[in-house]
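Okay, so here's just one chain, in structure tokens, the form predicted alone.
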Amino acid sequence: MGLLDYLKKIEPDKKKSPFLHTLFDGFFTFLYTPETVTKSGSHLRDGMDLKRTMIHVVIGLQLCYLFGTYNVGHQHFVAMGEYLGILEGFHLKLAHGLIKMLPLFIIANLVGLGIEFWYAAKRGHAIEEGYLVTGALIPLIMPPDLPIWILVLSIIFAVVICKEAFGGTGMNIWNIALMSRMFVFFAYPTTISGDEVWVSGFEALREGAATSYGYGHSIFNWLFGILDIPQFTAGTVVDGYSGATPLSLAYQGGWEAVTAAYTTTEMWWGMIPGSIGETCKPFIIAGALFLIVTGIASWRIMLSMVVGAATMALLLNAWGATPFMDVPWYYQFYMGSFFFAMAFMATDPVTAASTNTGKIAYGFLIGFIGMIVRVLNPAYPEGWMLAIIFMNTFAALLDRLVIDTHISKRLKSA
């Protein structure tokens, strides 16, 4: 008996055990394409379903995960003044990154998918696979030391209030991963803003503060002891270290303050403090190109967002009223999470505009408005989260305007 026949044989009854059937259906459709497919009467037939579409996005995020995990460890040791070279203490940096990243990833997916499964069972339909991407995105846009209970609350809020309340996957107005981050930002701002939250593993990020190691570090120390390689040892934050991000420095002292702390190479390759997945620009761009080539994400949104951000940055350069405005427009792309927001957040097909012209306007306005928020908002020197959520709200209106314009033109020609 083949695996397919065996799985069909043990399939739970949908009426007697709706929750077990929902779990089974999710596992079955992960392994196989749906049994009900279009075989005739359509010119569009392939093996793609929503789950496989979502998995493409998860694949595009993998380089961000690899680098982000390592950079969490790198920033930790830089704060102690140890292993300053990129590859020095490689095993320690990777281990520390895994200790911080894995709980965020596991909890984000357990909580979010648990809610999805419960709603699917209650509604009597198959599991909606949209959370596969959300569960992969949320850990990448959070600080590495974010308390788990806050992460849980943010996911419950985003999935229940901003998704399931609207009808589930495909019905939500706003990007769910960004709504989770927005909940944390407004409800617990000290855990996601400022300079201290982006470097992990310390009681507090100030001179002389001691490391805060736990069971995970002890387990790795046991393994490293067997391998007879350097282990985690208690340390403190070195004198003069602040952990300031390039955006924070730019707001305080302009481009000179930024380059005094970081080189353009470090910013481009991502060896700087920041959200876990946002720092390495080449890897993010590689993921964006993968999504474009596979047809998952819209190049129109990405390109127009770059144009919109560059346009506003040039206008701010011309104004030059503050040091931040004087940052050369092209270096604005070296700092912060612009590319990550462009590639993986703005292009969400559910919450973005659907028409080609609407996509161009949608992306341009995100870049334009986001740069205004980044440079002119003293409380939050970054703007893509707010700009994307704002434009999510108006995406349907943009499509309506485009469609009405097309109808009007055709009526005139008729």
Second form
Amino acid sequence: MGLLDYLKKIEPDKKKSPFLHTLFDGFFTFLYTPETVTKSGSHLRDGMDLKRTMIHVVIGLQLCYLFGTYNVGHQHFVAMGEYLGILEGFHLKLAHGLIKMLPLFIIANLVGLGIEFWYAAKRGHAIEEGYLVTGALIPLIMPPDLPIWILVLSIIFAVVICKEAFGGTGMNIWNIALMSRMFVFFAYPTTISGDEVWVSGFEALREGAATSYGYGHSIFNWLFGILDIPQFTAGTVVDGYSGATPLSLAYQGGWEAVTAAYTTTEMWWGMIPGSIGETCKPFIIAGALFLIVTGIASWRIMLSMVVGAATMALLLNAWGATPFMDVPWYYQFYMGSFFFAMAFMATDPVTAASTNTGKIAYGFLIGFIGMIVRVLNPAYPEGWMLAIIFMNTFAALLDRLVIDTHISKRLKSA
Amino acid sequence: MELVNVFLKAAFIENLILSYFLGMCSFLAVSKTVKTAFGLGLAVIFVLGITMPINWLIYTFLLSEGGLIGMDLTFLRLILFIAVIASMVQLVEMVIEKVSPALYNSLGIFLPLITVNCAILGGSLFMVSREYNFSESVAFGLGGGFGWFLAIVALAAIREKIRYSKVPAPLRGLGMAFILTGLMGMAFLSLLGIDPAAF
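Next up, the form predicted in complex with the partner chain, please; the one we just looked at was the form predicted alone.
What follows is the entire complex, opening with the chain shown before.
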């Protein structure tokens, strides 16, 4: 217990230096359970506090991080027409992925946690751990080449307007990670939609454009030179490469256009351009199962969301007015970010409906509306972010309806 | 099918309150509890649904050049539309006072103020500028009213929920309602751009 004694000794005074105390408290509760206990009202005895709940989600995301980082590099080399096999040029792909991924991750967490610390000191409460998950989610839903200043602006918007204004962790109405993406989506649309943004490391994504390598690449080149293995060499985008995502291909030419560019195996295992963490379906499903088994995320929302999306896709199949509507309903799940949204976004316990019946309706409507936006709305390529934000608006109303019907039913039978 | 398109477009895609910001005053003031918001929302659906076809009849048969009078009197449309809306609101007010005095009291001044609710007059003017026919104007009135109803009830549910949040003191009440309205408008952007007639 030497460490605990030592930590207690260096604990800053709360009155004299509130900021230092908040900082200390934040890291102290990582190591030890706080000694404050609930004194009144109903209480539940469980070791599962907020911090541990959040850490479970972060653990569930790890596979997406690993694959996402590697895929950023893989897509870069596919665009150059080099190392086409998934495991060829492993160290180069990983290095390129890290160069793109680490700044996003570090900046997202620095900015978000900075705001969080500042508010905690200002408003005199302990640091709330809600940002851990948001900070882990945000890099995964952004394109790899996103300018850092846009990322910073979007996080400031999401954390200050959508979270701190509502009273901090657990009080927000809209999903914070999605709100930051929504901000980028509407304020700087060219950086996050279209075919050109999902593959990184080029001056522009068109035939013959040169690679743009920075300091990170020179450092890795120096390292690879010492190890005597292949280094980054300047190249150009190979002829005939468009970088179009399956969804934009499907919008133009239906399922034939998609399968002409990508095989179903590639789509299922995620070797396609897209947001960093969304592409690999099996790893996301593994994360989703982990969350269900540990009881963090609601299986009701996930299941009803799949049912809702499948229902709408079947209806669209029956309608069949455009090539996109004719895509077989089960192949709709191969494209885009359905599983990522289902596993990590829709199930956010704060912004989802909290009654069981409400959860089922909430998930179903997300699936339903998301598919409508994806297939019918020419303005947006993918629908899940928008559908989830839309249904977050109505989550409180759904809960209210469920509770009201329940009360009136009980009153009648009483 | 055409009517369904007009209804869906008015309710979700071009929502009167969240895309055009019409009817803002009662939207912010009467959204404190779901119960009153529900009542006011129903009243707006009713008034919009009734006044649109009446205004359409008046506009087509009295005011426009091909009408019964045979003169172009469209410059009178603002006055006549307002008169129709005001008399309809009077009717609604009497019905609500009779049927549910509690709701009547909680709506207070905002019930007669539907008369000058910009969503209602705006609906009638949209009807004129978009050249809807009779059945389309009914669908547009009901759709627009339904969209307004949905928005105010959702806002009220959220405001009931955040009553238990630690909202910073300066933002409590109206400040939060403004932020919520803005963010709700952003959420409703998801359906903007769908053109039901294109398929």
